[in-house]
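Next up: just one chain, as structure tokens, the form predicted alone.
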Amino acid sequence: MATVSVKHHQMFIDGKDVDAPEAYEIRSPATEELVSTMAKGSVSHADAAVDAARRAFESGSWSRMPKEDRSAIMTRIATRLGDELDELIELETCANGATVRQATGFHCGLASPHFLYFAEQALTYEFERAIATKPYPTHSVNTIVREPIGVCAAIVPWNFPLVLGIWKIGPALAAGNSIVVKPDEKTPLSLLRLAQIAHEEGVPDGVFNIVTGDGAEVGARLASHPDVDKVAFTGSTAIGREIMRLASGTVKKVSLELGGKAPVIMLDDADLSYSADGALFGCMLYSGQICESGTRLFVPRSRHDEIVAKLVERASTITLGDPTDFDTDMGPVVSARQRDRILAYLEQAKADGATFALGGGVPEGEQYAKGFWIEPTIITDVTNDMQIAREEIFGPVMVVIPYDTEKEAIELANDNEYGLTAGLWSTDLERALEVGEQLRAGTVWINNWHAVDPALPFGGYKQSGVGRELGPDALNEYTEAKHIHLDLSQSADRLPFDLLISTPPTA
């Protein structure tokens, strides 16, 4: 019997593919059919990336190449992702089960604009301020440096792997560091593609690594490398806690973008010929496997059932498929073990005492019976302190909650420990903002969702994170700062000692 073959794909370590023993088959999550293989790489391709991050860095290669040859070398790279955009798309679904018009539009979509906005930031940052001051305590001139870190690890989920990894790579690259990326084993073909093209259009060689493996393994040999000055990592609080104590052996710098339980009140002026399909893009985009989802969302009591009506009626039309057909709406999660974990949040919140409005298991059909799937599922009866509305369930999952007071909507939101993002729905817009401003969330979004713009900053409160993804700031994370202090004092004839024994004056 025939078998049809299928591509392996190495590892992209000092400007070269290396390949390694063992391997990951990367399988598609609506047929379950492999579709490629990935070197399985381990602590040693872990340490040979360093390294060579590392010598790249000091011999200033890219470090100290003039922003102005950074700059152009990443708009070529921009460039080229747009160019190539079905290819990316392809390399990216086959592995994580996206839609392909979902994908063209945010999952790879993005990648070129996103990319091409941190070129600009090679050019446009601060990278040296001059600082004037008065003559005591002593005449000097003072500038401040902002120069790149070093070596930066960068470990990405497979929910968004090109675009979350552009928001590392990006700033790392366009302040002058070098990076080693990690993505997830499921889905790396996208950003080893991205490596391959910033090497094809001049990032030097040992700049730009991407090596594989278990995050149990290889992640955390990054995050507690000594050699690695910084650790940027996307993906669930539990991981980020652990990223943040391996760190903290060599004290280096942490960004972290971590988990979501994101409120959305609907307040009781809302329009439902919009907000209801607003709530359900902002739950449902990519199954819900986006740790910014809308997935809790409080209504007013009296218009409880009414909300629930239409959302049920609309979320019924969506239509859940072949994830390359343009016309599907959702395809599958991303594996059986996410399945299986999405299933039994539903078991326990059936335990709970929840209602389930629409969907709660696998659809049936013969479409379905291979792949990962779980139905659009809206859950009522549930109240705030319930595992279904506590916890990330990174699924297609809405639980709805009433509320009497707007009082008491703020108060529900803000009870958790997460606070990525958050938003509201409501005709008054200056209601909506006197709102948004008492919900404890680094992104409030208000009559919109998934509304992302690299000039602005992204991140989480409380437990969803530390630091901000991009915007104006973004190279700050990826720089330290420096203060060069000349003192002038002795051309007049002063020594600095001499300040130390003199009188201040006075004011």
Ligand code: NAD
The other form holds:
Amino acid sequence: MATVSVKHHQMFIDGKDVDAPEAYEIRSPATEELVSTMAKGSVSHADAAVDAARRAFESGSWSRMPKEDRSAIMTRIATRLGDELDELIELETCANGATVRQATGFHCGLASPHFLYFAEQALTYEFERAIATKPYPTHSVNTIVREPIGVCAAIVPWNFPLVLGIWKIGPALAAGNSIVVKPDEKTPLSLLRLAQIAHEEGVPDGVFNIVTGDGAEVGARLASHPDVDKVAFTGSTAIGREIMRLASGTVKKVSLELGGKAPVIMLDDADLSYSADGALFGCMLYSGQICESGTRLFVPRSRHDEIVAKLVERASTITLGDPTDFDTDMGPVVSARQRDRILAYLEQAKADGATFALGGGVPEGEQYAKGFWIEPTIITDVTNDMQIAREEIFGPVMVVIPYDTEKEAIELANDNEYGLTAGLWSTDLERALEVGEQLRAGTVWINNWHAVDPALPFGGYKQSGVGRELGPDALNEYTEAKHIHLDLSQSADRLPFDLLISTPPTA
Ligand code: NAD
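Form predicted alone already given; the form predicted together with this ligand follows:
And the full complex, kicking off with our chain again.
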């Protein structure tokens, strides 16, 4: 199994590599081999990065750069992300275990087009809009200006560090902000490379900083720092609540992309020749470690056995193994902690009376002696109120729940505290749209899954988050709206000053 050579990596603060007295190890989740060491940042590094970001913002080196120039630099960065795809894949997958096939099409392959979208937004976003003159109380010209917020912090998880980072870095930079990024401890390398590329292509010192270290220390400092104006977070709902609390001290702008437990409804007219593979793709891609994975599959009771048989047949063909091999379908889960967490959920499901139609544990075999592995798992005899159906597992685990009527399926689908994504499979497109409109989630996929497009918004209803990333309004989350009112009358007697001063004005 190939690994990258062991190298020590430093943080990137104020345009320079910055080391720390302490370091930590980054290990492959497939082999447990040491792949890198990384400087372990602390509160003082977070503070230094915020200071650098503030100085850069106030200097105007980026914040007041003409948007054409900002867009040109960002376009060059997007090109480099495409040119250096192989290196980015190696840097990211050595730490998060994604297969090279998934990283090519998804984890890292999306980086360049998504960054390019924000390079274009730097030009096309409506930073200023004049409103026609208003006759009341007198004629005035009104302008809505969208200005950068200032210093942004981004806290990013391990599953898609590069792309989920870009969803924050892209709009922040396009709008003229400075940013401090805190990647997950396990997966900082692809984002570090992005920061270096950005600097090489002309993003000024201090505008884009990366600080590594523990979430509870460095992440918490950024979320509470008095000089951070906005915090954007992707991660678990539990930590999302903590981010909101920390940010409230200085009433920061907050956007949160949190957990999910997406429902998938197989309507009774679904065509299993593609929807069984589709449901498995929706649930098990990247070992199910995706917030928007479709994990609760609702099937018509009359077709339950047929659908389960097809799912088991197709899921049995998924090969687990070396993620660097292009033929491998599924790699490891990210860590021993994550594996043990999934196994605990599976144990509880068994205790609650569920049946394992496929998988249910660690695969057997010499090749799985090292690393963190979970079999593709399909569970039946599940009800929507069991823990396995309510909580986010973040593993290759699908639960199948029968329903009797379409109305019941919709009610069961919506009966969960999360609302990130939802979806359905049907050959009747009109009916599918009607059902889709009744699902309470930020994205509803019909006859597809994982279709994330930078031009379309992404984010959660309910406890799946606050705000939206991507889409034409993405920069709204990284700008303040300012209304400028210019009165044209230049005359005291035509303005309502007499509400306060009753004596007529003298010339
Ligand atoms: P996590 O919440 O444990 O960690 C996410 C990030 O927060 C990491 O960078 C971590 O270092 C940091 N962090 C941890 N404690 C912190 C604290 N007290 N203060 C500030 N920062 C802190 O989540 P995870 O295990 O890394 O990722 C899995 C979770 O992320 C899942 O729940 C998944 O659904 C969610 N997720 C959501 C989306 C989305 O777009 N909605 C995308 C990917 C992952």
